[in-house]
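Here you get one chain, nothing else, as C-alpha cells; it is the form predicted alone.
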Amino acid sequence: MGKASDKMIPDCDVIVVGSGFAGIYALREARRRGFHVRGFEKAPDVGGTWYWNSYPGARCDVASYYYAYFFDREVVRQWNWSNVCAGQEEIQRYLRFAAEHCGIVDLISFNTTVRSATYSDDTGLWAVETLAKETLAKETGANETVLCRYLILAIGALSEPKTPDIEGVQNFAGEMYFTSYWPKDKVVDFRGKRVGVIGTGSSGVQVIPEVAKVARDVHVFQRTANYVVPTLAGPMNPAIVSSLRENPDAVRGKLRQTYGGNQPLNIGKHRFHELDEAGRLAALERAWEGHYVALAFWDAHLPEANAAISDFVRGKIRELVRDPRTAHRLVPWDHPLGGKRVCQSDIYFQTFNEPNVKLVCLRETPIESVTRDGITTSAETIPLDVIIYATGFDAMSGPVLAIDITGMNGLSMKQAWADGPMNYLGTMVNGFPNLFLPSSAMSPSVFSNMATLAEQQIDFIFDTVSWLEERGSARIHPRADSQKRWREETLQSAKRRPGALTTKSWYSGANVPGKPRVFMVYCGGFKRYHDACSAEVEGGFPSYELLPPAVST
C-alpha cells in the first residue's frame, strides 16, 4: 500500500479500530448506512476490554440486563444471561455472538495494532498504519497503510495498561502478571504459592480473594484504600428479562433519559432530610442488605447524603474485618464513596480474615524495589514466586496517546493533549477533521453505562457522518471555543460530585506520574450529555467548523 501522499483516492470510507462494544456496534452502523469499512483489532478476537482482562475472578459490576446491546431486537432476545453480574468469559462470549449476528467478522484484520494515524490536509483522508502480529506479517505481508475519510477509534478508556513505576520491577526472577493483560494461551496456576498483588483497585477486589483460595500465602500490597460494597450478583430475574424483550427500542430510548445510562435495580424510597438518625440508619442496613447502598437515599448525590452513606460502608468495614489494625487500613479514610471508582466484592474484606492473606499498607511501608526474590518494602522483604500488578490503565487519554497521530498543519495530538485531554462532547478534536474518539475522556465515560454509551455515541458519530454526506461538505473538526467551553462545563459538573476534585484518582490523572491533572469524566449526567448532542445534529452543528471538500473528495 503506498503512502498518503502517494494516493488521492481513500482504500475506504470508514475504519474503526477496536472492538469492544463501540467497535462492533460502528463496524455494524457503518455498513448498514452504506459505507465501505474496514476494522483493526490487536486481539485475535473480539472483546476489547473484555478480551484481555480475563483474570480470576473478572466480572462486570453493572446489571447484565443493560450492560448489553438493544440496536437489534434479536441480540436481546436470543441471548440469555447467566448471572446479573456477569463473569468476563460470558461477556465476552456475548460480543463474539453479538458480531456474528450482524456479520461483521469479517470486516476485522485482527492480530493487527494500529501505530500511527496522518491527516492530509491535502487530501482529507486520514492514513492509518498498521503492523500484524509478527508470525502473521511474515506470512501474508500484512502490514500495510489504509487511507479512509472517517476515523473512529473505539479503542475504549481502560484498554491501554499503566506501566509500574516500580524500581527493579524487571529484575523478579519468578512469575508475573497484569490484570490487564492477562495471559491467555495457559493456565496459571497459584496452588502451594507465595504470591504478592499490588494494586486494591477493581481488578485487585476481584483476583486477590480468587488467588487466597489457593495461593500458599497472599501479600496485598496496598497504596489506597477503596471503598467495596456489595455485588448485584445472583440469578437473572425472568420477569425483568422478559420485559426487556417485549420493546427493546423502547428500553434503549429510556436508557438514554437517565442519569447513568443504567436502570437502577433498587434505590431508597426517601431523601436523606426527610429521616431522622434512626430512620438514616435503617434505610442504610436496607440498602447494605439489598445491595444498593450508594443508593441509599432517594438524593444520595447530595454530600450530607454522600457522607452518611460513606461513613457506613466504613463501618461495614470494620465489622467484617476481625483484626482492629487490618480493618483500619482497608478504610478509606481520605475521600468519600464515589470520589474514586467503587468497587464490589461479597468476599472481599472477608479474605483478609483468611491466615493466608497479609495487607501491606504502602503508606506506612512503600515499596523501594522489586528484587530477584521478592518484593523490598522499608520494613522488610517480602519472598514471592508470583507477582500480579492490579495496577489499572493510563487511563481515558492513554488509549489514545499510544497511537502516534497527527492532525492539520503537523499537529501532533500529543501536542494538542500536552495540558491534558481536550476535545468537544467527548468524541472530537479541534485540528483532527473527521476523527472521532468514542469512549474518550470528556464524556459519561467511566461514570456511565457503558455498553448505553456505545450505542448513543456511535449513532451520534454516524448521525454526524450522514449530515455531512448528505451536504457534500465532507470535513468537520469542533471550534476551539466550543471544546473549551465543555471543558469547563466538564469542570463544573465535577464540582457537584462529592470527592471529584479533591481525590487523588484515574479519574484525573493522578495514578501515572507526570500525566496532567485534568478531570475527565463528564458528571453532568447521561441525558444532559445525550441532549447536547441531539442539539448539534438538530441544530445544524453550531459548534462545529465545516471545511470545504478537498482534492480528493
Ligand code: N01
The other form holds:
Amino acid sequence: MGKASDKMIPDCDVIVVGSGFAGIYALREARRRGFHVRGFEKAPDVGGTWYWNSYPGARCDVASYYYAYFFDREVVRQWNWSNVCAGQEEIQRYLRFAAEHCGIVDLISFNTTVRSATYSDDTGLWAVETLAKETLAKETGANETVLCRYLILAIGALSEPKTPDIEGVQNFAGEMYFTSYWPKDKVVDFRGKRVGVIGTGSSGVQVIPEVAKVARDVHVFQRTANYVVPTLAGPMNPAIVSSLRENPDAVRGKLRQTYGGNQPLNIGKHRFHELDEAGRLAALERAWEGHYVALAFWDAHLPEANAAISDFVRGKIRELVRDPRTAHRLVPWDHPLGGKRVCQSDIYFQTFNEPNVKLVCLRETPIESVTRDGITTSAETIPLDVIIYATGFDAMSGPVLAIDITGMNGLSMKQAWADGPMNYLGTMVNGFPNLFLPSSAMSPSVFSNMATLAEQQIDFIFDTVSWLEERGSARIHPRADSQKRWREETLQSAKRRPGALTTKSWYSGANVPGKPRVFMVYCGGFKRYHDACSAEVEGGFPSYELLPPAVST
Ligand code: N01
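Got the form predicted alone; any chance of the form predicted together with the ligand too?
Below is the whole assembly, all chains and molecules, this chain first.
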C-alpha cells in the first residue's frame, strides 16, 4: 500500500512533466531556486499544446503582447511577434527560444511519456515511471523509474484528445487527421480532395477556411452552431511593444490584478443601462468593427448585456452568410455567447459562401456512421477522401487521469476523482502530497490568459516548495474541507457567468460521454484567485495539512 519503491533516496528533488508554458517556466524556476530537477516530455520538442495542434490556420486568439512570458526581461526584449494573433508555428518557436534562453532544454527527456506516478507513505517520495518511444528505448534502454520529492504535472488542460464517439471511425479507407495531433512528418495536401470536417469549435473554425481554400469540396459536419467573432489579428503596435519592454515585472504584476490575466486592447466605454436602444446598437457596431464585440459594454457580463451581444452576433451571421438556410443553421440558438468558448475568425462564415463548402447540420441529419468511403448521415452517404476530426478534448481532468496516479494509502486519482475533479486552488489534491497540477481544473484556466496563469501558478507552487524546504522537506496537501469549499466557490462563481451552467460544454465535462458533470473553471477572476493563493503563502498555508518529513529524506 503506497509502497512505490524500496529506494529511500530520491534521484532528484523535482520532476516536471510537460514543456509548454507552465513546464518550461517550472524547470527554470526549479533550477534557479537550486533544486536538482528533471523534465519529461512526450513530444520531440517543447511547446505542449502549441507543438501538437499544428493544423492549418492554428493561431492564438489572445493578443501576443500578453500571451507571453514576463519573468525574464531579455525574453521580453529579444522576441518580436509578427502579428497580434501569432500563429502556431511562431508560438512554438517562441517557446523553444524561451527554453533555450533559460538553458533548460537539456534537463528534458523528450519522446518520453509518463505512465504512472506513485507516492510512498514510507519515504514520502514520488516514483515516476516513464516510457520512452520504442525506438529510443531500444537505443538507450531509456524507460526509467525516477524518484523525486516534488512532482509537477504541467501537462495542460487541453492535451488529451477526446476519442471520437462515432461509429465506424476505423473503417474509413481514406486519410484521417485530428487537429489535436496534426502530422509532423508530412505536409497534408488537400488539393483536389473531398474533405469532411467534424467539429465547429475553435479548432474547426480555424481549420475549415484553410482547407476550403484548396480542397475540391468541404463538408462541414456541425452539431452545435457557435458564436464566431472577428479576431484581433493585425500588425503589432510598436508603442505597446516598447511600453511592455520598459518594465516587464510591472506588466506581470498588473496582469495579475485583472479579471482575465490579460489587458483587453479595447472595451466598451458605456454601461449597458446607460444607453438607449440606438446607443446600444451603435456601441455594438463599434465593438464589432473594433474587434471587441464580446466586451461591447463596460459591464458585458450582465445577463441582459450578454443577451444583447448574443443577439447582435446572430444578426451578423445572417448578414455574412448569403444563403438564408445555411445562415439559419449557423446561428447559435441553444446557448448565450460565452456558454461555450467563443471562437474567433475573420473568414469563417464567409467560407460558407464558397461553392465548394457545404454545411451538414447534424441536429437535422445526425451522423450514423463513418464508412469505408465516407460519412453516412440519416439523410445521405457523403463520399470523402479525407476526414478531419476537430472533435475536441477530454479537458482538464482528462490529462491527469491518463496517468496512473496513486497517492497516500494507495488511493488512486481515479478513485479520488470518481465524481469529478476535486482540488484546492486548482493546484493540489487532498491525499496526494507534494503533487502539483498547474493548468488543471478549478483554476481561472481558459477564462484567463493561460500564459499569465502558467507563471502565476508556478510561482505559487515554488513558494509552497520553498516554504516546505524551510521546514525540513516536509510534505503538504490540502485538507478535504478546503477543497470542498473551493469546489463550492467555483460553482458559485459559475452561477454568475451567463450560460456557464446551462450550456453543454467541455467546461463541465458534457462533451465526453459518461464523464461526471462538474463545472471545472473558476470564474471568480484572476485577481481573486491570485489573492487566495497569496493569502495561503502569507498565512502559512492555513487550508493545508502539513505532514512531517519522512524519515529517509
Ligand atoms: O474542441 P471543442 P476544439 N459528432 O470541444 C464537435 C482551445 N483552442 O478543439 O459542440 C459531431 O471546442 C463538438 O460539437 P458539440 C479553446 O479553449 C483555442 O475546437 O459538442 N460533432 C464541437 O463542435 C477551445 O475551446 C484555440 O455539439 C462532434 C467540436 O466537435 C478548446 O481548445 C484554437 C462530436 C469540438 O469543439 C477546444 O477547442 C483551438 C461528434 N461525435 C482550440 N464530438 C485558439 O486559441 C465532438 N463534436 C484560437
